[in-house]
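We begin with a single chain expressed as structure tokens, specifically the form predicted alone.
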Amino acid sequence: MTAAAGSPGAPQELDLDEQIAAYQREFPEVDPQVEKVVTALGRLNRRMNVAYGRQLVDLGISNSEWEVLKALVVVGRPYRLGPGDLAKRLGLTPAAMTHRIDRMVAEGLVTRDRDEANRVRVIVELTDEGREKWLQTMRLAAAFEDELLQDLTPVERAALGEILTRLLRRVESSQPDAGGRLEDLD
């Protein structure tokens, strides 16, 4: 067994041949390449998810307030959107986008105002501060990304692409739903 990575005493983990053997002894019909494909992907995505999370705790934000950022920015200038419009984007409730809205203004990350066209509207605006911690965390991202494929040749980057592009459609379609959060299926 190989140790994962990360501080000496942390718990092990199979080594992905490892892995994929023992499915196979409990599992015979198991296929080991989509296995090993499957696997590996799950195994990258949760290590990214830690690495983008350390990025995030060191440039002082969570990922709730990340999502919020990307969401804004996405939609361009001048980076607008109402409190309806960002919950629905993100997948969340109006009250829980509504908690994460006030933490954010506090923070000076944006602006909620009423919309001068239509009083009764809400606006929620990227301030200065916070385009520019959505810059410090994409420099820092698109970092790690690079040294992430480092070792892929660009036609191997556009090849597995092209490939993981591929395999979300398929998801995509056969599971429209699937884009929610994990506690939608508690």
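Just so we're on the same page, rigid core means the largest C-alpha set that superposes within 1.5 Å between forms. Residue numbers count along the first chain shown, from 1. Note that the coordinates shown come from a computational prediction; the quantities given were computed from them, not determined experimentally. What changes on going to the form predicted together with the DNA:
- In this overlay on the rigid core, residue 122 has a C-alpha that sits 2 Å or more away from its partner position between the two forms.
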Contents of the next structure:
Number of protein chains: 2
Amino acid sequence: MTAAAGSPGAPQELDLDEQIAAYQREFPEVDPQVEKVVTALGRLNRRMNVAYGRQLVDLGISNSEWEVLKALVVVGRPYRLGPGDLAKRLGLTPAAMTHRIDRMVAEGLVTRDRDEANRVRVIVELTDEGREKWLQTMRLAAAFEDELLQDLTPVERAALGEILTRLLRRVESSQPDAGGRLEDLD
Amino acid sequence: MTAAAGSPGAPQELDLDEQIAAYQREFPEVDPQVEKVVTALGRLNRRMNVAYGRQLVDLGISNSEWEVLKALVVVGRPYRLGPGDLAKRLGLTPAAMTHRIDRMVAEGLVTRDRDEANRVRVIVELTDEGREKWLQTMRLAAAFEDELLQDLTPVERAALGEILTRLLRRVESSQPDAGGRLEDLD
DNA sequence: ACAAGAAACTTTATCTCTGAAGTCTTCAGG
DNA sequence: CCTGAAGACTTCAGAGATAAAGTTTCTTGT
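Could you drop in the structure for the form predicted together with the DNA? We only have the form predicted alone so far.
Next comes the full complex, and the chain you just saw is listed first.
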């Protein structure tokens, strides 16, 4: 196993500090402190989604379906929203919502009915089974999150929450949802 | 425009605190402080990706392509990596990398050649044009990031960086890349 | 009333990613 | 030297997303 030219043995993923160092080397104007925060945020998020994804597999639903469940639960009883509204909240096109709902109806997580008061509209409603699934995901997610933050002191947690909230307010105000959908990931 | 049954006028997206309140209502066991941190993290990330995405459109490349450029630049000169290695770093299947590289070669951002020392391997190398693109994206990204963090005092920035790093270390150690690819988004 | 116009979903075509199968190269024995 | 096994990439079929066009159902001006 000589590994002649290409790359040696274990190139996997760079350590955070190494990556910051690389950025400084390739783009000296960068502020390392800023870059560190931003990079850590991105990586953290990715890892968290991996963790959620694994738990969801165990429960037999996909990340996409989880998003829909969350949106419906958050609006509260009677857990109803239209496809267009859901699409907007999840940052998808209405077309994608149509298909997602198709699948979720087939699995019994939600129902889809025409709104008889205004037949242009459609109402997607969480079923008891869907709500139960959400509760299960919530229990797992909360356990993971508690573990993730266990190293932080209460003071640190509060500070972190406050700072993140402030950052969020800044982006949300400079990006007033204007365009409509929130593109990209989640 | 009376809006009879369904939903009133502007359901768009819930405010952060409202969403936390909704979680507490629907799942009382949840720790609001934890949930606030986690939710803010997720939203922040989404917004940042939206912002990056817009800048990338202006520069005429996609988010996917940007990821590849970043990976190549981070390894340093001569900016070379194999498709499999790239796939691992970006959390994609090798198949997806093949297609991505196809596109990027066609656009002149990278080259793809067989490694003559070990003809099983393929070498993807950044072109000057690709490097230039990366520099442009970096300038825009850095400007956005500086603006995002402008409200924070130097002390806060340092604290934020330190805390996030700590969290990241925790997840990365409990998720040792083991399975191989890092599923999901980015 | 009636026709033009707007709204809210759905359908269709195309693109990108995943998972599995396939191809080509290198290495280790016999 | 030849054969089997392993490794690295590519190809192929299927799932899910986007964009644009299409349907159906209100709404509004005359």
